[in-house]
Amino acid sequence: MIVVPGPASKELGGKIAKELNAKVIGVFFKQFPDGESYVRFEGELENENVVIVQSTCPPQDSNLIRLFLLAGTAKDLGAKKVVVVVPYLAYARQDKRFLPGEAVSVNVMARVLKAIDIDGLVTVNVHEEKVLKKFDFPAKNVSAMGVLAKYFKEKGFDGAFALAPDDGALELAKEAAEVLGGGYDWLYKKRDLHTGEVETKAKKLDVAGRDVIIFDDIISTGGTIVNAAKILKEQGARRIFAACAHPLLIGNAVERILSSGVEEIVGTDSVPSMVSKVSVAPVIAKSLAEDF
C-alpha cells in the first residue's frame, strides 16, 4: 500500500502512513496564477494500492478540485486501486432539497468521486452517516469522539457529563459517555433555513456542580456551541470545554466560544488548526487496514 498525503492533510497522511507502516508518495502542488491547481505525484503508481489522504476542509473548492485531480491521475499513472481518505467531506451536509430550486451538494460529490472511478472513501464523523449509501462504491465513516473522549479522560476528566448541543449529534455524545461514563443528554436546536440563526430550548440536564464537555461533529461559527454553554452555565455547571472532529472555526468563532464560559476547544487534524490536539489517524488506518 502506497499512501499519498495530499496538500490538505500532508501531516495527517504522514501520521497514517506510519500506522499502517506504507510507502509515503509526496505531491507537488502549485496555483497558477489564475487560481487554477496543479498537482503532480512524486513516484511510480503503477500497480499499486493507493491511499490519498486529502481533507476538503476550507477552502472546499480548492481542495475539492486537487482531490479530483490526485485521484484521477492515479488510475491514470495505472494504480490498481484507488481509496480516497476524505476526514473532512464538504458539501456532505445539504443531503435533502429545503427549499424549491436547491443544489442537493452531496449527490452532485457522490456522481464526480464515481465518475473520477476511485474503489473506496473512508471520512471521519460526516455530518449524517445515511448520505454515505448515496455513493456507489465502499464508502466508509470512522468516528474521532472515542480518541477526543480519551484526550479527555486522560487529563483527568473521567466521569464527565457529555452534551451534545442538538438531536444529531446525540449519538456521538452516547459514544463518548462509553469512555467518560459520567452520563449523556442532548437539547434541541432550529436553524431557520432562510437565515442560519440557531435557536436552542433549554431542558433540565444532571450538570449543577459537574464538569461538562460538548461533543459536535462540526463547529464552524460557533454559535451552536455559545447556546450550549450559556443553558450549562444557568444550570450549574462546574467547568464546561468544547470537542469536536472538524473545527472549522470560522470568523471570530474561538472568542466567542472561550468568552462564552467555554474552557477549551478540542478539534482533531481532520483540520489543521490552532486546536487540533488530536489525531484520527489511529482510527482512520484501523478503517484502512480491516476494509481496503
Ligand code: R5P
Given for the second form:
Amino acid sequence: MIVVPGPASKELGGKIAKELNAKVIGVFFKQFPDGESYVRFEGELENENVVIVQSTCPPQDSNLIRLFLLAGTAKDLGAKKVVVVVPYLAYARQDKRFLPGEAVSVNVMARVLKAIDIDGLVTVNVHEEKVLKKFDFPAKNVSAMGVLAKYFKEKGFDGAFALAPDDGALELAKEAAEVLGGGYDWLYKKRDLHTGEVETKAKKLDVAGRDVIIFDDIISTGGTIVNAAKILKEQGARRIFAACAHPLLIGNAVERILSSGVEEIVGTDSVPSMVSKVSVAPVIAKSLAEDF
Ligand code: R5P
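What does the same protein look like in the form predicted together with the ligand, given that the last one was the form predicted alone?
Next comes the full complex, this chain leading.
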C-alpha cells in the first residue's frame, strides 16, 4: 500500500503511513497565478494500492478540486486500486433539499467521485452517516469521539459529563461517555434556514458542580457551543470544555467560545487548526488495514 498525503493533509497523511508502515509518495503542488491548482505525484503508482489523504476543509472548493485531480490521475498512472481518505467531507451537510431549488450537494459529490473511478472512501464523523449510502462505492465513516474522550480522560477528566449540543450529536456524546463513564445528555437546537442563527432550548441537566465536555462533529461559527455553554453555566457546571472532530473555527469562533466560559477547545487534525490536539491517524489507519 502507498499513502499519498495531499496538500491539505500532509501531516496527517504522514502519520497514517507511519501507523500502517506504508511507503509515502509526495505530491508537488502549486497554484497558478489565476488560482487554478496543479498537482504532480512524486513517484510511481503503477500496480499499487494507493491511499490518497486529502481533507476538504476550507478552502473547500480548492481542496475538493485537488482531491479530484489526485484521485482522477492515480488510475491514469496505473494504480490498481485508489482509496480516498477525506477526513472532513465538505458538502456532506447539504443532504436534502431544505428549500425549493437548492442543490443537494452531497449527491453531486457522490456522482463526481464515482465518475473519477475511486474504489473506496474513508471519512471521519460525517454529519449524517446515512449520506454514505448515496455513494456507489464502499464508503466508511470512522469516529474520532473515542480518541477525543481519551484525551480528556488522560488529563484527569474521568467521570466528566458528555453533552451533545443538539440531537444530531447524541450518538457522539454517547460514544464519548463510554470512555469517560460520567453519563451524557443532549439539547434541542433549531437553526434558522435563512439566517443560519441557532436557538437552543434549555432543559434540566445533571451537571451542577460537575465537569462537562460538549462533543460535536463540527465547530464552525461557534454558535452551537456558545448556546450550550450558556445553559451549562446557568445550571452550575464546574468546568466546561468543547471537543469536536472538525474544528473549522470560522471568523472569531475561538474568541466567542472561550469568552462564553469554555476553558479549552479540542479538535482533531482532520482539519488542521490551532486546536487540533488529537490525531485521527490511528482510527483511520485501523479502518484502512481492516477494509482496504
Ligand atoms: C450541525 O448541526 C453540526 O453538527 C454542528 O453543530 C454545527 O455545524 C456547528 O456550527 P456552528 O459552530 O456554526 O454553530
